[in-house]
Amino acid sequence: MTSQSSSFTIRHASPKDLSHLSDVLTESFYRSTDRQGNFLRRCLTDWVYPLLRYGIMLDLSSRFNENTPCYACLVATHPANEFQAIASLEICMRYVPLKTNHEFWLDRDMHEHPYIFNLAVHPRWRRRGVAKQLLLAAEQTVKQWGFSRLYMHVLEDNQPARSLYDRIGYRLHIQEGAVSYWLLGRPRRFLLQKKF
């Protein structure tokens, strides 16, 4: 599968990949783009770089290498430099409750469906439409494999990401984590799903 806009193309990642996607998935996570940050947060996580990096890459080599049928790796490159991935997701199959927020205690019935994970956008090339594209090729993968949902995490205080998946059809299924927002303050994370 391939497809391609005007700017990216869209395929399945590589083993090739591996270095690229380390990069971009240890940027995205691990390093802030707040400048104005905490300086030494900033210098402890330059420091232990590589060793994030190295475990991301490993990671991500176990999962290309166990040749699961519902598993996919896909990747946004630019035609400046088409092999050097700069964008990425992950889908998988994972258990997630059928109920409802509202029915969510009353049973825990819990079914698999395909599942979003990872989505990262190296910082130099966010706000361009990476992400949107990749989700829609990864809902084109999804209903190649059979299935009409699809589901993703999102924290409460992700704005931008939170618009995103708003605009192309992603619904709040489950709000997760009120216990650690009140004694924590910790964002909640919204499980979303898309019908299609």
Ligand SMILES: CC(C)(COP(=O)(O)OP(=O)(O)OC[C@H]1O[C@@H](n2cnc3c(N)ncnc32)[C@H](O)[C@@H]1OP(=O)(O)O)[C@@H](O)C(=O)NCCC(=O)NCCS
The other form holds:
Amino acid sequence: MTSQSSSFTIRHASPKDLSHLSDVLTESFYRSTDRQGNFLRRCLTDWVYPLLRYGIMLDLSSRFNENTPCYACLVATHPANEFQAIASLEICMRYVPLKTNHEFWLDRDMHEHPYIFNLAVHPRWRRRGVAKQLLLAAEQTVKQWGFSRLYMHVLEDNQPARSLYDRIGYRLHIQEGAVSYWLLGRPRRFLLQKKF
Ligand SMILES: CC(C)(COP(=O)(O)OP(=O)(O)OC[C@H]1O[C@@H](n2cnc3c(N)ncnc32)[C@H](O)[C@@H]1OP(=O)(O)O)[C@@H](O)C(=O)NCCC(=O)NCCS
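Write the structure block of the form predicted in complex with this ligand for the protein whose form predicted on its own appears above.
First the chain shown before, then all remaining chains and molecules of the complex.
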């Protein structure tokens, strides 16, 4: 599968992408963008960065080698360097509650559905429509698998991701983490759903 619109290409990842993908994920999920932030915390992040990156690379590599049915890792590249992945997302099968937030207490039936995780765009390539393009390509992939719904989690305080998902048509399915929200002030997790 290869899709090309605007200036980016979306394709399935290969083991050759492992190094770039580990960079994208580590930069996106562990590097603090807060330049004024705690100096000690930034030093610590710089120090553990190679370890985090290595751990992420091992995880990715084992998922690539498992040959699980209905697993995909999509990457985006720019024509300037088609070998360098600048963004990615993964899709797997996951049990999710059938009922919405309101009805969940009455019926906790779980069903297996395609689920997106690890969506990340390298900071240098953000706000150019790359994530949107990856998410639309993910829909095409799961349609080919015979499904018509996609799920994903987002943290309550991840405003960029929430705006993106809302814009593309993902809607709240279940709110999770109410106890740690009320007791510890931790952000809740929202399970989102899109039907197509
Ligand atoms: C969230 C993330 C994937 C968005 O990637 P992106 O390629 O910049 O997103 P896009 O350019 O496709 O954005 C499409 C739309 O989403 C919304 N959006 C994206 N980033 C936004 C931001 N920082 N603030 C407000 N809205 C935003 C906008 O509506 C945007 O359209 P516009 O640029 O025309 O206004 C990226 O910021 C990222 O990698 N973040 C760190 C990892 C992460 O949080 N992943 C999600 C885990 S749930």
